[in-house]
Amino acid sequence: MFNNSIWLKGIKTKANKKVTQDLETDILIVGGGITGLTTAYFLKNKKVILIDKDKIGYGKTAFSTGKITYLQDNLLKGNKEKENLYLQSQIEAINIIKNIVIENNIKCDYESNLSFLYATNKKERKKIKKIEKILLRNNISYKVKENNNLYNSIYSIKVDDTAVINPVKYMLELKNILAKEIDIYENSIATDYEFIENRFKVKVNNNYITSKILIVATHYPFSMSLGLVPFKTHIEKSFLAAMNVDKNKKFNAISQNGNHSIRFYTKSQDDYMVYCSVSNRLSKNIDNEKLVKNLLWEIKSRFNNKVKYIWSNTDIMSSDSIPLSGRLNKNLYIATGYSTWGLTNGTISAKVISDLIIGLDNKYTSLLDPNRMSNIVNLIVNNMKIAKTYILSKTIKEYSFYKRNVNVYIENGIRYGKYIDDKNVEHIVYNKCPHMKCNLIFNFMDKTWDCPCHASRFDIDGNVISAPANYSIKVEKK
C-alpha cells in the first residue's frame, strides 16, 4: 500500500529557480495551488512573479479528489439569492476549467462526469429535496432515483455536466505554461510582509520581493493580519483512498452530509475507484493510524477491494462554507476558505481577483468579500472550539496511542518531543507550533508532528512542511 496520493504516484517535475536575491514586480502571487496558478493564468499579460514554498502541485490540491461538480453536499446557504449565486459560481468554475484544457490542449486525463448527491436517511433526503429547489430556480436539469443500489442510498439526484480531472497533471500543464509567460520561483517560502511607501515588501528566503499588488493564495495565509482567517474558520481532515475495481464507471458521487465521496480514475490501464471517507474537525484527528485502521476496515466491509493508495488531506471551513476571497484593501488579496471544495472555489476565487485587479465586474465578488460578516453564531461556536482544542493542546503531555519510540519532555521550562527511528536515531524537536503556540500532536502515520489547532506540519527534524507556520522547530545541535 502506497501512502501518498495516487495523483503525485509517477510524477517526476524539475523544480524552478528559488529566490536567491531582492526582486521587485507589479504583482506578487504567493502560492503556486491551484488559485495561485489560475490567477496567474488570468494576468500573464502582466508583470507577475509567481512563488511557492515548495515544488508546483505538490500542495494541497494534490491531495483532492479530482472532483469538478456543482452538485455538491453544501449547497444550502440559509438564502436564495446565496444559494444561487453560489451555484452559478461553481458552475462558472467548471465551465473555466473546461475552457483551459480546451484550449492549451492540456492533457491532465479531463473525464466528463455524471454526479450524484444521495442520501442514506429521511434527514438527508429532505435536504436533497432543499437542493432540488435550488437546482430548479437555476434551470438546471436533474434526474431523480428512489431507493436505488448508490452506497445504501434511499434517495438520489442526479446531473450529467460535471468532470473529474488529475489534479496533478492539471497544475503541472498550467506551470508550464505560464514559466513562458511571467516569473515562477519554487522553494521559495513567504514569511513576513510589510506595507511601505504604497508596495509591499515580503520576506521570501531571508530576501526581500517588493510589489505594488499582493495576492495570497496559499491554502492559508502566512500572517494573522491577512483577514484573521484563524478566528473565521476551522480545519477538518479526512482520508483518501484509492483501491482497484474492475471497471471505471464514469460517475462520481457525494453523500448529503458529506461522509462519502467516490470517484474513479483510470491510470495506466489500471481502473480506481477513489474513495474519501468522515471529514471531522481536526482536533478529533490526532490518531492518524487508528482512523486509518478504521478507513481499511469500512473500505473491506463495504466493498471488499484491495486498497492500492491512501492519503489525507485538510480543508479550511469557512463558517458559512463560502470561500474568503477577494480584496482586503487596496491593493491586497486572499483566497482561502475552500470548505473541501477547492477546484471549482480556488479557480471562481482567482476570477474574482484578476477581475478586480484588471477592473472587471464580477457578479461574484460580495458572495466571496473576504472582510463580509459572516454567520455570528457559527464564528462564536467555532472560536470556543478553537480555544478548547488550544487549551487540550497545553494540558495534555503526551497522548495515550503515543508509543515508546515517542516521548514530550520539560527541559529548563521548555516544551521538546523526541523520535527514535527505526535506526534508533534521536530526532528531537521543540514542541509548540510557531503560528499560535500550540502545542504539537506526533502523527505515526506519516511519521510528522501536527499542530491539532491549525494544521501546521513538521518533519522528525523540526523543518516546516505545510503552512500556516512559517518556521522550522529544529533544535540546533550543540
Ligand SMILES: Cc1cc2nc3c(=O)[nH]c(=O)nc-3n(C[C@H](O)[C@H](O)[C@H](O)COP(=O)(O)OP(=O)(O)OC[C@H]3O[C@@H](n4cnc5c(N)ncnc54)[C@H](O)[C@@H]3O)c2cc1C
Contents of the next structure:
Amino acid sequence: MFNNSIWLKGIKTKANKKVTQDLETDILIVGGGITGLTTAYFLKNKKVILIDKDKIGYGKTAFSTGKITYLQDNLLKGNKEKENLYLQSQIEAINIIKNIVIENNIKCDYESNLSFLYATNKKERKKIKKIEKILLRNNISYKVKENNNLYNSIYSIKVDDTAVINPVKYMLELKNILAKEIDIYENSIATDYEFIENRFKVKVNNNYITSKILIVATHYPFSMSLGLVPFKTHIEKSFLAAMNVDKNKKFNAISQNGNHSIRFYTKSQDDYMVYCSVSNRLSKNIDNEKLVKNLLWEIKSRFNNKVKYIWSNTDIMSSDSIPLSGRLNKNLYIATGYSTWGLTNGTISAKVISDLIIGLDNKYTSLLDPNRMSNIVNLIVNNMKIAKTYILSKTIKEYSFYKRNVNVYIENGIRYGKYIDDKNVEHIVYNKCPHMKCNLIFNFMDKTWDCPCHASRFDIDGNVISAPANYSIKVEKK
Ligand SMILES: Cc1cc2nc3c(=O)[nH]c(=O)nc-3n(C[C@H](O)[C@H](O)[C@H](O)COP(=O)(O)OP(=O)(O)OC[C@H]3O[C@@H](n4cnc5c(N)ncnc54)[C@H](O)[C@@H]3O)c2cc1C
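Could the form predicted together with this ligand be given as well, to go with the form predicted alone?
Okay, now the whole complex, with that chain kicking things off.
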C-alpha cells in the first residue's frame, strides 16, 4: 500500500530556482496551489513573482479527490441570495477550469462527469429537497432517483455538467505555462511581512521581496494579522483511499452529510475508486492509526476491494462555508476557507482577486469578502471549541496511543517530543507549534508531529511540512 496521494505516485519534478537575494516586483503571489497558480494565470501579463515554500503541486490540492462540481453537500446557506450566488460562482469556476484546460491543451485527465448528491436517511433527503429548490431557482436541470442502489442511498439527485481531473497534473501543467510568463521560485518560504512606504516587504528565506501588491494563497495565511483566520475558521480532516475496481464509472458522488465522497480514476490502465471517509474536526482526529483502521474496515465491509493508496487531507472551514477571499485592505489579498471545495473555490477566488487588481467588476466580490461579518453564533461556538482544543493540548500529558518509541517530556520548563526510529536514532524536537503554541501530537501513520489546532505539520527532525507554522521546531544540537 502506498502511503500517499494517488495523484503524487510517480510524479517527479525539478524545482525552480529559490529565492537567494532581495527582489522587487509589482505583484507577489505567495503559494503555488490551485489558488496561487490560477491567480498568476489571470495576471500573467503583469510583473508577477510567485513563490512556494516547497515544490509546486505538493500542497493540499494534491491530496483532494479532484472533483470539479457544484453539486456539493453544503449548498444550503440559509439565505436565498447567498445560495444563488454561491451556486453560480461554482458553475463559473467549473467553466473557468474547463476553458483553461481546452485553451492550453492541458493534459490532466479532465473528464466530463455526472455528479450525485445522495441521502441515506430522511433528514438528509429533506435537505436535498431544499437543495433542489436552489437548483430550480437557477434553472439547473437535474434528475431524481428514489431508492438508488448507490451506497445505501434512499434518495439522490444528479447533474451531468460537472467534471473530474487529476489535480497534480493540472497544477504542474499550469506551472509550466506560467514559467514562460512570470518569475517562479520554489523552496522559498515567506515567514513575515511588513508594509513600509506603500510597499510590502516580505521575508523569504531570510531575504526580502518588495512588492506593490501582496496575494497570500498559502491555503492557511502565514501570519495571524492576515485576516485573523484562526478565529474565523476551524480545520477538518479526512482520510482517503484509492482501491482497485473492475471498471471506471463515469460519475462522482457525495453524501448530503458530507461523510462519504466517491470518484473513479484510471491510472496506467488500472481502474480505481477514490473513497473519502467522514470529515471531522481536526481536534477529534488525534489517533491517526485508529482512524485509518476504521477506514480500512469500512472499505472491507462495504466494498471488499484492495486498497492501493491511502492518505489524508485537511481543509479550512469558514463559519458559513463560503471562502474568505479577496481584498483584505488596499493592496493586500487573501484566499482561504474553502470548506472542502477548494478546486472550484480556489479558482473563483483567483478570478475575484485578479479582477479586483485589474479593476474589473466581479459579482462574487462581496460574497467572498474576507472582511465580511460571518454568522456570529457559529463564530462564538467555533472559538469555544478551538479554546477547548488548545487547553486539552496543554493539559493532556500522555496520550494513551503513544508507543514506546515516542515520548513527550518537559525539561527545564521546555516541552520536547522524542521519536526513536527503526535504527534506534533519537529525533528530538520542541513539542510546541510556533504558530499559536498548541502542543503537538505524534502521527504514527505519517511519522510527523501534527498540530491539533490548525493543522501545521513537522517531520521527525522538526522541519515544517504544512502551514500555517512557518518556523521549524528543530532543537539545535549543542
Ligand atoms: C479530504 C478532502 C478532499 C477534497 N476534495 C476536493 C475535491 O474533490 N474538489 C474540491 O473542489 N476541493 C476538494 N478539497 C478541498 C481542496 O483540497 C482545498 O481546498 C484546495 O486544494 C486548497 O487549495 P489552495 O491553493 O488554497 O492550497 P494548496 O494547494 O495547499 O496550495 C498552497 C501552497 O502554498 C504553499 N505555502 C504554504 N505556506 C507558505 C509560505 N509560508 N510561503 C510560501 N509558500 C507557502 C504550499 O506549499 C502550497 O503549495 C478537498 C479537501 C479535503 C480535506
